[in-house]
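Here we start with a single chain on its own, the form predicted alone, put down as structure tokens.
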Amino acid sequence: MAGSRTRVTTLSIDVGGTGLKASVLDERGRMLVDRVRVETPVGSPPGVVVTALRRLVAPLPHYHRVSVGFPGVVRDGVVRTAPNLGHTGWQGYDLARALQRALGRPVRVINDADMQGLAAIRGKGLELVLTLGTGFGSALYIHGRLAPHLELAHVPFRKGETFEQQLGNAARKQAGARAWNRRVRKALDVLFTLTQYDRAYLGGGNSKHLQGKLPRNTSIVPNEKGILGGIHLWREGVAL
């Protein structure tokens, strides 16, 4: 039909320390289908995870490009760290290239907290995103633009332990809900001192365990933002 054009769709993948999730987004970043999920094969070499992702997304609708949120430091599609996936083979692994070969589409990969935050922020001032899941993720944005990734998870936090050691899922189970909630609030205080953020957003699977009233400039964001943020990786001005 004259004047018609192809509507570009995006396969968005959220790699987590517990689950691999995916859906296809339309041009406005809305899910065209419910997300699919399988357990993450933690401890397996990267090729096993890539195969699991290929099988996971096989039933999904057609897509033209792929966005991936990954739980670690990623630069130019290459994984630098993957502490919660339990295999040394991730270090230096070109995940973007491997997935592009497996899926036959152009692929962009970014830290998972960075990707979730792109769908959560309002685009005003300095905004902080923290993801509370298997580990501890973080991302910073200034007036809607993603700042260089800071791997705060492995920075000392309290009692000689890192943010992740104090706030990850294992710590939540060991410390109990009340103590873990106090730690989350202390982390917000420490990171406010560090960054003077205007707003903070708390996501990840363990955000459902947050109790009590949060500071006025802090809100909980739905876990699906980890998928919805994938649309932003193909927009201008996003540092990957």
Second form
Amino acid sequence: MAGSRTRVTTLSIDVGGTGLKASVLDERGRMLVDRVRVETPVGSPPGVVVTALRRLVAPLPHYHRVSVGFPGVVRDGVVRTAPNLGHTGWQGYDLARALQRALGRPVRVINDADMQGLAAIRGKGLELVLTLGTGFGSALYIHGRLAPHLELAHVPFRKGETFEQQLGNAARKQAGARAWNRRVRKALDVLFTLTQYDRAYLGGGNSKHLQGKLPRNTSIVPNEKGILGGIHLWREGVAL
Ligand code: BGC
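So that was the form predicted alone. Now I'd like the form predicted together with beta-D-glucopyranose (BGC), please.
What follows is the entire complex, opening with the chain shown before.
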């Protein structure tokens, strides 16, 4: 019928180490409804998480496709690592297929930091995105194009510990706000030396604990970008 063009809507899911969050985005990537959230059933097999997601999204408006940000390494919809979800069943789990069956719509899955960054960056030059949450997420983009997934979390950083051991949520609580803030600056220094990035973005739930002035070319991104990034997974040429 003339004028009744179907508007494509996207269910966007952010799987976190603490919460599972979701909303539906319109064609332009705006949230149609407030985000819904439940605690992540950490330690449960993947099937339990898929069921929790199916229940979580059941009351949401209609959607045509599904985007998922996942807290680990994902290739072609298959999970390779899930360090903060506490179950060995994740390794090799085809999350895209399982969700496609559970929700009956096409599904794309990508690393959570990669997805959040797609909504945060400007699309110019070399941009680095770090997410400070339960874990430590990292992503790199050149002129808006996602680089092959940059997994810094488990790489040595300082004092014989990895980035995540020094900057994850457990470390923040243990070290206290001042020391954790110093470490964030140190991480930015190290990563500038490594990449010579033009801009850095700090996201994730713990970015609210950042204090004082941030280095030049660094900005904080609102946590809702974790969901908003979902619209970009359906752009042509995004490396999944
Ligand atoms: C994982 C990353 C993930 C980050 C944030 C880390 O433990 O290895 O892949 O992006 O946590 O969730």
